[in-house]
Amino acid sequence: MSSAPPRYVYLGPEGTFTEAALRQVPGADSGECVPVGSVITALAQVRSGEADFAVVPIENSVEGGVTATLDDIAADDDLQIQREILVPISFVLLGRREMDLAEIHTVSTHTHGWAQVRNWAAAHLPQAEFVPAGSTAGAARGLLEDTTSYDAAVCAPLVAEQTGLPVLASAIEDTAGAVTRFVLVSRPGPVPAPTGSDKTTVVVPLPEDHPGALMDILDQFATRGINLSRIESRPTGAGLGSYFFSIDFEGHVAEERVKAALAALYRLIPGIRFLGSYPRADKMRYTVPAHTRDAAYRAGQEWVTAIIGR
């Protein structure tokens, strides 16, 4: 008896960069792919079992961390990152009809999208007013409705393919080569096997604000030759001065140096949360210092065992 295909939810509507990220997930094309209205909804459906996986944005090379994802995924131990996906970000300007740029008086898109094209807009659409939308794709699809009043929308090229709306300008992003990082999230389960090009994500609460508190955390990585690729502080919501750190670092939980670092952090801060070890999307290999490689840890353990056994 065949089982039901896996259900993937993603930040919609159709045509978002998140859908473009989902298309890169192996096997997603044979599953059920459902757009939802927010990151929180997507992650909640995974927590409840309504969905098997969620694809959500977590970091942008221009705007930084996506706070909705960072905050919600850090809330409990019910989620695990299975992989990351990188999507190059390029924007187009769509119109309700073919029109000159000088005719455009209102432009709609998501605030993150607008932040990445505002210099282009200032130069080419100085007369246009920005109208915030829930998503870039939603703004574009609004042009198909008679009830919307804005003239144009900034969105992903995928929306132009799906809707057939006229493209008034292409590659309008201010920063060429911008990339958004997405993550595939599931409920906790087996950790993907190490590949030699891996990344681990943890959430570390700061239980007491004191001089050197951050250094206590960083030392656990530095002394074991572990390079951090991202660290961001986020408020817990419990009051001013109450923060947690969202951290990505090179390495896999199966490595001895990573095990040692996480164990040390747990001794310091039992509230630490492990959110996953998974393959790096760029497949970049990193150099592990010789004294922190698994062989060095084993040699050290064998040396100590020999001393005890005398």
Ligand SMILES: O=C(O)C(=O)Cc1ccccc1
Given for the second form:
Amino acid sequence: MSSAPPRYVYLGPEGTFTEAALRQVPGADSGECVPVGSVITALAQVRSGEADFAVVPIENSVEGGVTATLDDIAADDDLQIQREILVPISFVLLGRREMDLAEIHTVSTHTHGWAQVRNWAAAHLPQAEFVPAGSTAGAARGLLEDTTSYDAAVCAPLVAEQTGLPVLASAIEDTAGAVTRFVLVSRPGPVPAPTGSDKTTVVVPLPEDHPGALMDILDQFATRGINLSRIESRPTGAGLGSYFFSIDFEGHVAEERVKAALAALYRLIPGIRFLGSYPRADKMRYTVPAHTRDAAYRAGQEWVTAIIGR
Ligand SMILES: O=C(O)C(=O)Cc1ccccc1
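Following the display of the form predicted alone, present the structure of the form predicted together with the ligand.
Full complex below, order starting with the chain above.
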């Protein structure tokens, strides 16, 4: 019996940074890879079962969290992060034709792209207005259409080769070495096995009637030797003062200190959501204090069990 290949959706069109992330996912080349117009569409197709996986940007080393992704994946329990992918980001300026920078009055790109070149643009294109686009590659491909009104686009160097559009400036990013972090998202299922270099993502609603709630949340991680790698507060949309925290930390849900921290957080804030444990893309090993390693937890449990069994 043959089953259909898995379907991957990603922010297209061809040449986006999200596509570069998808190309790094093992097995994606034998799946069906379908470009869609937005992060929201990609995640909706996974929720509805139209797609098996979505690749979406979640965090940039310069610009911070991708709020469309953070808010959408936090909205319900229907999605799970399976893996993270890191993509180095460098930008070029493509023109509709060869032209001087002084001739450019309008530039289009994704808002995250613009946020990473705005100082360069202020210095080299002070006269130019920003026209937001759904993606970097989409903005560039728009230059091939007669009906497009803007003059230039900011995108990945690869798009110049794909489209033949002229490169007017290269390496225009304000911060060299920027990296965007993407996640591969599926419907909830088995958690990938621990590798010893893992991350976990949770969403914790901020209780409104709990003074010191953030301190109590952080305490659950600190006392168990768990290092956070990202924490962001986002409005729930329910009204001013209603927030949730989106948190990434080092460790896997199968590890004792992580189980203990999550169980304690659940007791404090039952609305907590688990969004996944998955291998770190950089495979970096982290140091766990000796007293919070699995062996220490087991020794502690055995000691208490022995007392009860006397
Ligand atoms: O528009 C793209 O190419 C994307 O994949 C989104 C994005 C934009 C800018 C930096 C990283 C990701």
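Fair warning: this is a prediction, and the values are worked out from it, not measured in the lab. Positions refer to the first chain, counted from 1. So that the term is clear: the rigid core is the largest set of C-alpha atoms that superpose within 1.5 Å between two forms.
Comparing the forms between these two forms on their rigid core, the Cα displacement of I104 reaches 2 Å or more.
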